[in-house]
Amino acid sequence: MARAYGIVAPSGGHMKVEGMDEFRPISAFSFLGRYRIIDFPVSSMSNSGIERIQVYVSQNPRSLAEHLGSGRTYNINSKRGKLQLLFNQDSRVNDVYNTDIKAYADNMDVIERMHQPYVIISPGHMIFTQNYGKLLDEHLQSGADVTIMYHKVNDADVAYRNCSVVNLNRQKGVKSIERNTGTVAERNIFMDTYVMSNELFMKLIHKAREISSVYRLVDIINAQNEALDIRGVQHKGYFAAVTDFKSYFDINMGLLDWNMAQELFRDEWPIYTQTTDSCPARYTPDSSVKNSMVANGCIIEGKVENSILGRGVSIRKGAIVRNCIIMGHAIIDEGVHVENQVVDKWGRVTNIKELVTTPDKPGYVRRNDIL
């Protein structure tokens, strides 16, 4: 799609996944396995035609740098396409300075230098997928100077607690966006996606920065609403968005569930990631295996149920493994018995025999820990 480049955006100091994002981004999360969550916000725009994709990281980059490589994973054609990683450096002083904008104002050289006239922004902390074509189709068709997504749900009063809401007038025009107080069941959550031209949004760039140094993307939208026409679309199909450590565990879980899990995975439109290439999955005799979703490389020889496992994961014989996301080469050793943990890479779960917490407080064992 020669008419739009894509923007993958910071999800800046208001989401905190508290332990995880000490080790990466959001946007780098371990998802289901064998994704990281960057995977399906580049893969809809990959799908979509877009050929000129940016992604944007301020700390612990390596992680996602490793993985999104060349871009060539993602179907995007390196003659014409390019998949851009870009920095800018948060600031320590107060985590509140640590905005898209500030990400964006940071870059604007680059920005400058796109020759789409128009340009798509996509979260890196939210999962679904979307033709991003058709919806730059109804941008154009309305006429608005900007097209945002929304999905409806009815649980904003329990979840998507650091996510906004999008008030609409009959017309599906946008009246306001603020953000969720949890006060109301049914809420139309922003998808923190926008459409709109690059001029316009180098424009509205400048304008944030001459505000407030603290103004997000959504901050100067929602201030430009009465001189700007802009509309909102409804997003249909699967919606999960990461805001703290419990959505995460949960939308992990949630998908095991296979009828849930078809409406976000199709095979019509394909979901890009690294591919290892690691033997099978083994299975011992003695192992049982239910309701889980088991990565390649992995060596199974206790038990596991409504589990994650992702690649090259151990359990050892005894082991008791249930409602956890077991992280890359991790090992539960002999005889330990995990429920509802999140256990990130390579930890060792092997001198604690019982690691056990309720599913509405979930625990986390960090990244190279041994317990």
Given for the second form:
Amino acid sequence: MARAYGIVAPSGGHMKVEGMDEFRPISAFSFLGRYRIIDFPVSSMSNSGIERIQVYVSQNPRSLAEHLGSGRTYNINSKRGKLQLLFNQDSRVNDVYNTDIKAYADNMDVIERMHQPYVIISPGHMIFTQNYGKLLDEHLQSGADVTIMYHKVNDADVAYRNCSVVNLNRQKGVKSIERNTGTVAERNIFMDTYVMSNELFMKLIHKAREISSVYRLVDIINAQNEALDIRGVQHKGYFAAVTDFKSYFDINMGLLDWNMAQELFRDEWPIYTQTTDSCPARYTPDSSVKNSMVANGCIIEGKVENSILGRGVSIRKGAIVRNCIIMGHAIIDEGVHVENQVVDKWGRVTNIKELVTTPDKPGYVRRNDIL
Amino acid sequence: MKQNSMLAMILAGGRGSRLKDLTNKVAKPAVSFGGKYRIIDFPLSNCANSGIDVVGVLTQYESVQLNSYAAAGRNWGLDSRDSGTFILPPREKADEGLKEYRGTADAISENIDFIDNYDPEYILILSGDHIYKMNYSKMLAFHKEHKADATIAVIGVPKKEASRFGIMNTAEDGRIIEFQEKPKQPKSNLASMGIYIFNWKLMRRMLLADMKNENSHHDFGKDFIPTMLKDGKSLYAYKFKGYWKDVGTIDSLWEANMDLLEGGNELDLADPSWRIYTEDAPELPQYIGPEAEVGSAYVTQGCRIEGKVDRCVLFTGTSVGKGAKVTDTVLMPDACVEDGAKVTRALVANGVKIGKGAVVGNAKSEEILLVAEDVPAKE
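Now that the form predicted on its own has been shown, please provide the structure of the form predicted together with its partner chain.
Now the complete complex, all chains and molecules, led by this one.
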């Protein structure tokens, strides 16, 4: 699709996942054993035929840079296309000045040089698939200045903390975008996804910088609501937003439901990710595994239930793993019982024989930690 | 350009007819192995891990899948500026038209121009049929150390099986004195692995002579090696220790897959220092359902298990339905065992569907059952 280029926006400073983003931005979080959250927006863009993709990183780029590589994994033509990592000029963490607009302004020269007339912006912390070609067609047909996407939910009072909601008029015109106050269950959750012309995008960046140094893209869109024709398009299909540690845990667990997973992973819309060439997983005669997703390279000798095992995880003899996310290369040693835990990469639970919490307050073992 | 002192040529043209229906549409090197691999991944990964940059792949029999597969050099990291995999099927030539490769040596002779492009000092000849991990750079060091004209990799085989192989009789220092092709009375148990290093200048001269020789089968084992010995060239046997299997039959293919169920198996595909690379499938991690029972198993991504599985190897995209029971079985890519079906001691070919409630295979049968066609459901 030569008509548009794609932007994977930096996840806003307000999005904080306790413990985990010390190591990497939300978009680089490992997901469902073998993915990173960024695989979803980038795969959707690639599947939509978008050849130029910019990924904005505001902090800790190592993990994302390593994972995305040249973009070849994502089926992007290596001559015509390009996957670009773009950085803020100064990237203080959790700074109110550190907005998406700031990141775009810092890279204005790159944005100005894009020869595609339209831009599609999607977030790095939400999980869904979307044919952006179709979205652009709808945008062009409606004649709107800006098209945004929303997802209808009926649990906005308990979930989607830190998300925005979209208020629409009957013609699907956007009246306003505001913070989810959590008081109403039925809401249109704003998917932080926009389509507009690159010209308007650049204008909005300049305007936002003129008005306020802390303005985000959503703020300027809201402020321009009278002057611009902004429309909403409803997204259908699987949708989830990683807004905090609990939501990260719940979203992973929810996908252990095969039917739900089928909604997100469809044969005709592959989700690409980096391969590590691990061998298949090996289950020994002592193992027992139920209702779980297991990545390659695992060796399972113990008992695993309702869990997600990343690449190269070892579950030793007599270990019990229940309702857990065990990330790549972690080891759960002999006789250890872990329940409702997220064990980050290369973690090892060996000396503490019981690491059990309740599902409403999942625990976290940091990367490289030995317990 | 980096110096390519040794170039590899993989002989991948054979059908492997003892694999029966498995090789009806693909050549043996393209047959799937070990959950996510194809047989040819082994020599290709060995080349990549041994620091060989240029690999020619000689194909002939049913080569469409194999050609497109092996051409994607990036799967093995053979895609930098000076490296690559090059597919070399028979071609039409100006003065002699199109003719097929007459034998293993002929396949090399017909591609002398390809090899000359790289001006290598040594040529490594490999077979695309075998499962093993080997560092060819160590073999080259041995070849140089002995100032050999040719070096042949050999492996010790049980005496009673020796008559199935090409057997090398060697002097104490490893120099080959005699070569017997499938001898009735073998004098040693050192079998040729079909892995050769030659000095290109000498080999080139000999290939040109062999091409013109009307009495030759143009085969390395039958003609080329015996001629070298007769001419008094110095040939050395390089002893290999480790896992090596020619998965030539359904039984041996099944068995080699089953070897992977053992943690301490010699092939050790989990060794991070010598990975076997393959095409990556954009598939979900393997999904084990709430009612599944998984015993001993080797399972790759994209599999879905909802039934009972024990002593099985499950390849990419396979599924085992609810209430199904699969035992002592290899499910090749995209094979599907539907709800309630029972499969025992079988190798189920690519994409084959075992219908609901169907029963195939027998725990007591001596031979492994090859299931190459869909089995209808049984109510």
